[in-house]
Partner chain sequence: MSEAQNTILDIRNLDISFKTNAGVIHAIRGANIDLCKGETIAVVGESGSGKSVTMKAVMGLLDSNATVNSGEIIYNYVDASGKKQSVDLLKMPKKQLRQQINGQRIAMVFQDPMTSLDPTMTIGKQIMEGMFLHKNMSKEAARARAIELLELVGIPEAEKRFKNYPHQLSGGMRQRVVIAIALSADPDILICDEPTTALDVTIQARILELIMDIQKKMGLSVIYITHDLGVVAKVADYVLVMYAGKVVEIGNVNDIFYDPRHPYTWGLLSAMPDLDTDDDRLYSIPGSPPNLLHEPKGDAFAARNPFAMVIDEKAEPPMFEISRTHRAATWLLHPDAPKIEMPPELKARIKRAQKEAEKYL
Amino acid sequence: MNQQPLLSVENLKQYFPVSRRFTVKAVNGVSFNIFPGETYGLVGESGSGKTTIGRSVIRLYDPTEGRILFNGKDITGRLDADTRGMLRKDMQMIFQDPMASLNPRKKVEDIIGEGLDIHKRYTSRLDRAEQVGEMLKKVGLSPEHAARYPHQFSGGQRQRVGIARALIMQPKLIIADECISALDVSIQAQVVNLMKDIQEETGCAYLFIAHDLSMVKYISDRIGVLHLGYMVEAGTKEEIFSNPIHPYTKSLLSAIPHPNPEVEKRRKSVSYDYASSGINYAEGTEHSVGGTHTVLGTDAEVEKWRTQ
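Structure for the listed sequence, which is one chain, in the form predicted alone:
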């Protein structure tokens, strides 16, 4: 791609001190770019650092090390008023649990309209109500729902409210943190299709965090595979799914169930245990294996994985 990245994460480290002797190293030197209008998927098991990266990028956490560039501005250190205002308007987050992230004491119109209130993005109360109503229609709800409270909605409807709250500011980047994992499978498809439609209409980019690989393959343009805070493999979805190199990626892909029962009977999952694998992520370096496809490992390890 010739265009400039919308988001550039360089060697991000996020550590959490637990005591004087022990520190949780949640993210270890992760780097990736997201370009305007594309969807970048982050996959990995629970505890791999996916959500921590999302929260660090939107500056809910202060990064321990590394650099984050968004919209051409460095948002890593202390933010001045202009940069903070730009960040809050142009980057939004959809959270995993729609009930926990929506204020139960506020009506939907006030939850969605809160960003408009803070940034003074309406001319009158009528204009505000119209913007909220239009956004509710865009996410498949009715403007009449604006007067309801979160507990009066189903899980899928609450997640649509969360999407509407993120979209009302017309952001350039939306961080979707496991935003479909708490929903029924049929509702998951509806929400992901809604996100794709909105992306086509508005041109926004997504950082799509999930552990459902089939859904990540459906929505993402490029994918990064995380394990124990390290980016072990990254590339386009075709490169990752058609030609996985790292043993952890192969293990993840082998665990995807197949809809054909005859094929599913013969499917064998590949086990991967980091402790007994003899691999040390800290000693590995990023190797390019064609196109945008990169793998973390030593020279000998990557050569062995490619020939297996």
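If the structure you just shared is the form predicted alone, then what does the corresponding form predicted in complex with its partner chain look like?
The next block holds one chain only.
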């Protein structure tokens, strides 16, 4: 992987001042790269800052500190018109709740075509309708669905509309924020497969944000594990799953229930409590433990975890 990264996040910090005395430090110096055409998974429990990172990257928030390079351009700070246009077209987002993220008063063709309208990317009404129809077919719906409203669809179909809306701009990066958490198991599989197919066809990259490690493993090439705003462990999915080092990653992995009753009934999950573990994330530095695998901790801690 010696190509230029598509997105590179360097030492991102995102603070939210609550009052004069108290500031929520949601993200504390997180760095990672996403290369063209790959899927990067961000996992962590609620409150770990994974959604905040996604939103800072697409500039729904103004990052407090750090640099975000997208397509070789700095997208932190004030944006000029060109950069903003590029960012708004090439980076798209799929949201968690498909019902809440689709305007109930708009027809599906207008929801999907809104980006086209804003960026004036069609020549005639017919062209617009064709592009929307094409996109609907791509996500497994039919062009006749264009005239319907969101409430006429099932949950899985709505999420497909959300994906179509993101895809129609032919983005280079799609941020998928918990986009399958609200769906049923069998529908989750359909949506994940669809996302994989689309990636193969269009070569877009995904930033896949989720708390469900098993799905993340399925779709991601590389994974970053977040806890309390720190990236505690990062690496390829093989590195993380076959050789987890940080105790938090271990507890996350052990918490995944297996569909195997004889094993599951006898297994106890490993619990991890930051307050009583004596670990201070702020003191840790990033340690490379082979390949692209990195762990956050002090020298002594990492040594201890590796021998365990």
